[in-house]
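Form predicted alone, single chain, as structure tokens, below.
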Amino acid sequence: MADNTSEATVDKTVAPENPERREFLKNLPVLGIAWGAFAASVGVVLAGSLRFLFPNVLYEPPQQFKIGFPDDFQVGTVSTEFKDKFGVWVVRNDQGFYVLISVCTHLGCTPNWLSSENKFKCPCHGSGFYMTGINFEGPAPRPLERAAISLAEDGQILVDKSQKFLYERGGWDDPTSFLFFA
């Protein structure tokens, strides 16, 4: 009888197979993928939350800027080199200079200078403006706006877009809307 008891105790000390543990080990790659997806989604939410804390900043060009010396511009021409950077055209005629703001007065599109037709033409709805900025065709309700222009201390032309002059309010008669230069 003693022999039977020792065999029974030996059988109990041997660990029986545990099917639950094997199933867990088989599912380990699936669990890794699940935890990875969870971590990625938490990362996306965290990144979005952090991005929310920093505001969007719109860098606009300066409102006052120098465009060069008066001799750099030819009489009877429209300079389009400042249209993209500063949003203005510089016009020189026999009397001097003026600066037109390159925003259509209809819906705010940016017209183009057509030198062959000697006019500004808005591509959005077809408004047309003479070289002076006066509207003559299309739905634009009023002429283009002018910006303040003056001569800086170093002899360069200084444009100030923060001062706008409207034709219909008599703004074009203001001495700062035109730079007399022979």
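Each form is matched to the other, and the largest set of C-alpha atoms that superpose within 1.5 Å is called the rigid core. Just so it is clear, the model here is predicted, and its values are computed rather than measured. Numbering follows the first chain given and starts at 1. First, how it differs from the form predicted together with its partner chain.
A rigid-body turn of 117° separates the smaller part from the larger between the two forms.
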Contents of the next structure:
Amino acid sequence: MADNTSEATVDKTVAPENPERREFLKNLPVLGIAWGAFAASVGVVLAGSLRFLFPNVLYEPPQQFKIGFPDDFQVGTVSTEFKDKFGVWVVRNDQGFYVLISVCTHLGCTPNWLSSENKFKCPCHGSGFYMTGINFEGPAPRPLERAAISLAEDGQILVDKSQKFLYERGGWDDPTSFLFFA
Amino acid sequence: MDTIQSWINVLFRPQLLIATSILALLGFCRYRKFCTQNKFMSAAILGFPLAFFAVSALEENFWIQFKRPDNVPISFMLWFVVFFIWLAMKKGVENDDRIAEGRPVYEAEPEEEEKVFVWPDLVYTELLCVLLISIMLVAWSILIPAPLEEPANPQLTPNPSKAPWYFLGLQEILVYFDPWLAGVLIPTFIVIGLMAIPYIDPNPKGNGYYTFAERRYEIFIFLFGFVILWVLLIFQGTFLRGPNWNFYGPYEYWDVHKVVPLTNVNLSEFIWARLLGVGMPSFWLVREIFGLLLLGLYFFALPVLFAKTLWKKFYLQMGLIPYVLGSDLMLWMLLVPIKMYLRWTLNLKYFVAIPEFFFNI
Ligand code: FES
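With the form predicted alone in hand, show me what the form predicted together with its partner chain looks like.
Every chain and every other molecule in the complex is listed next, the one we just looked at coming first.
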């Protein structure tokens, strides 16, 4: 320990400029290029990964779509034909129509409509919903969400999924969440 | 035969399965000497799972689930879990006897102390293992190829929809809890809790040698968490959960149309609507006050109560902060089976259900 310190002091007296420092300064441009190249390559890789967050093709089903004329639907049924394409169920009861969004309110799986048991049932953790969308079994904490529904000018039913109605927020009382049709 | 099968189906209902497994684990720890030193008992413990799977494989419905490429390794894993717990307990019991006689533990015997070289001894062994395992994996992947399914479709969820096997325990917990709890909070607690063990329990006993008697509570708590709340739930998720996430017995046909009435009720509804016979209050704080009180008691009053009574010994040993940490983690762990049983018996949905704030326990 003592040796080291004395050596250091000797060094300083003999050569006032630290040779290591000079070496460092001489190498500075090289070091700069090396680190610059390193940072650039890391940056490119990072940018490349970020690029993945913006895919070229985006699978996004249309948010607004027509589903046909009111008379196409039978009273008291749930039509599942729009589930694959638009991710909704259309329910026709004796007063009219409403549209349920086919996303489980538990963790987002797609439930199935079981017509013989008269309920929507989720295959992931077993949540069950009545035809109205109200949750009654399993872990789902909220009822299914409803989408806006109206009649288009041509007489077809127009669904707007960008407008969602949540039961627990009182959204189902909103006139656009239900289409009266005798 | 049919009646035996239906009886076994009943025995595998989760309520019974988990209860009997806990009892079996307790019995195994209590009669550990008999279970590991007696030849017949050991053979029974190690042989029973094999015999059960072998005989069950003859049954059609069991075979369908058993032979799925995804499920084959799970069956192996189950047996290995049994085997290694048995083995560790056997060594622990032997060491406990040595300690009781005042002799050094097995691992401290001079001939066990001997060291070997990394090169060539260890590397050679590792090389052999690499070769053997590679051969086994290649053979396995040829004999039981893993299925390739159709491209994913966001609108279509397979029925039943199963997580990878190592997450099936979490998926099972998701059935009973809100996703925030079962998907985020509880896994975090598991990881943090495991990391915190050395701080909560700095007891050096059992370091570097097998023992049970010196660490009975610690080992039992660990086994409870690992065997019951992790491995058993994986088994349940693999073999007993079928279409619509319903429970099916091991010999039961997976009928998509099986109807299990499961109308769940929140605690608030139990109390306000059924017990008091008044309507549900509309303000959430009033509505959920009983559940909030209950959970408050559970998480804050119980540790204090236990520190004065049942767990007094631990409290004095551990000190305040490790005790609070340990007992709270313990209570979270126990909340899982408690909630499961309440769901299975009373159809309880949530203690506290405030969907307005996405807060459900
Ligand atoms: S995602 Fe539907 S029950 Fe969990």
